[in-house]
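Form predicted on its own, single chain, as structure tokens, below.
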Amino acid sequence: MNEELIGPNLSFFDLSSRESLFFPEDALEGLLVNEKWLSSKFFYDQNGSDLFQKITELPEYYLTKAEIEILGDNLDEISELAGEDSVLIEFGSGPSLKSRMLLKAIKPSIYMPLDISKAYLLETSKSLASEFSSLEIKAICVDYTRPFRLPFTLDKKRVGCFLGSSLGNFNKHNALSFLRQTKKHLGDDGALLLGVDMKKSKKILDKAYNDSAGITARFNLNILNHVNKLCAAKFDPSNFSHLAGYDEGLGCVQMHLVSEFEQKIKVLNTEIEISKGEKIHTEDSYKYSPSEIESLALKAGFSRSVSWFDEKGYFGLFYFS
């Protein structure tokens, strides 16, 4: 573990000792099986992050707007629940409006952003350290989806923050494991503010993941560009098409890339054969009912919850203590 003092109110902890936590072998593992897949973490190179920001601004993509609406309407209550002098731990950092809204309302003594991308984490943390000059920021580069230890002890109340419905990218088993691990990091007197996309009609969900501008398709295809850089691979994104749809039985939107041709592609000097019409699974996005997410949190060790919803009931924000 390396600690670096970036500025008077910013410390950077590198739990990876690497330029990033994207392991090329992870990409190869998913491409060698019959039902091919790529981890959704490979979406987020710089171009992928930029494309996702554009997705959040699309008229079809309601999630970000709904969550901001909920936060704006309930910041006073959220701040009261969090209490004074707390530590705000954000899983998946970002200089987004939502993060800034919470920092201004809760006024934590310490802000701890966690992110997998070292360059992105540094950039966003420096921006926030400049804007919130009296706030102590301890940024940690880590793959928070895997078990890890915080590099220091804390004697203050910890409030975790996992927004944007990112929990939906885990299957139900892994979502429970993540929440249990998060509970350990937050401690017995800690709390978790969790953003969750609610179950709704297939028509609304299919439209959200197949926008008319084609930004989500570009975002999905860009995963191949990132794998090319990391693995010296030769994917041509134009040889694949975007496929996304809501499976009501699973309660999940699934995204795939579909091969337009029979292809042979080298990845880390290993030849991968892909037949015409074969799919590469790139993302799951599970949707929940309020009772389902509350039951999952209870199994993970959290107790009572307070919940808020946008006017249409599309999105939920849950505070678990």
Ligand SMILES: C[S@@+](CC[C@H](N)C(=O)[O-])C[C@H]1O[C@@H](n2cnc3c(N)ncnc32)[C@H](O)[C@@H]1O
Contents of the next structure:
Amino acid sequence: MNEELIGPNLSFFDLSSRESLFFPEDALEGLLVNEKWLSSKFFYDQNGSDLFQKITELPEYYLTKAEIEILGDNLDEISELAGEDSVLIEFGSGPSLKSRMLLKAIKPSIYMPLDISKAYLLETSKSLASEFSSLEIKAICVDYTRPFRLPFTLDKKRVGCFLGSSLGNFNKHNALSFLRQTKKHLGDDGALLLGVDMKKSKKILDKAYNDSAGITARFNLNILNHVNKLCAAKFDPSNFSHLAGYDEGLGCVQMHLVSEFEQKIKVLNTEIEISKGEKIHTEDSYKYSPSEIESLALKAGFSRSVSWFDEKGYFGLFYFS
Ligand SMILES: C[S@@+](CC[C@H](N)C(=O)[O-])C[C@H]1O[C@@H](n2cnc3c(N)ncnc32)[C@H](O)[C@@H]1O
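Next up, can you give the form predicted in complex with this ligand of this protein, since the form predicted on its own came first?
Okay, now the whole complex, with that chain kicking things off.
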């Protein structure tokens, strides 16, 4: 582990043992099987993180706006539940838009943003550190899908937050494992603020993942640029098209890249053959009903829950203790 003191109130911990948290072999693994796939974590190089920020501003992408509405309406109650002098641990902090709202309301003594996108995490942490000069920030670059330990002992109450419906990127089995692992990180008196996208009509969901400006398509295609850098590969993103849609049976929006032609691409010295129309699965985004998410959290060992919704009931914020 590398620890770097960046400023008077900011330290940066890199929990990766290698140069990068993205392992090229992980990308290759999914491209060698019949139903090709790439883990959605590969979206997040610097360009991918910038594109995600643009997605949050799109009119069709209601998720961020709905979650901000819920936070804005319920910050007093949330900060009362969180209590004073806590440690706020944010999993997949990203643009830290909503973090600012929470930091102002909860006033934790320590903020720990965790993210896989190293340069982006450093950049957002630096700007938060200058904005909140009396807050101690310990930024941690880590892949939260792998087992890890927080790099210090904390004797204060830990409040985790996992926003933006990122839990939906896990299938149900992995979502449960993630919640179990998170509960261990938060300790017996800890709590978790979880933002979850609710099940709703296919029309609204399809529109949210197929915006008219084509930013989600660029975000999806950018995964190939990241794989090119990691694996010395030569994917041409313009030879693929973006496909996203809600599968009501699965309760999940699935994203794919569809090959426009038959192509052969070298990835880490292995030739990958892709036929015309063949799909590479890049993301799952599972949607939940309130009772589904509550019973998953109960299974993971959380007990009490408080929940809030936006006016349209599109998005839910759950506080599990
Ligand atoms: C969908 S964005 C959500 C960002 C933010 N929480 C929000 O609500 O706007 C997902 C974030 O999680 C990070 N991320 C994705 N996979 C990750 C992983 N396996 N480990 C750590 N961070 C990850 C990405 O870099 C990105 O910042």
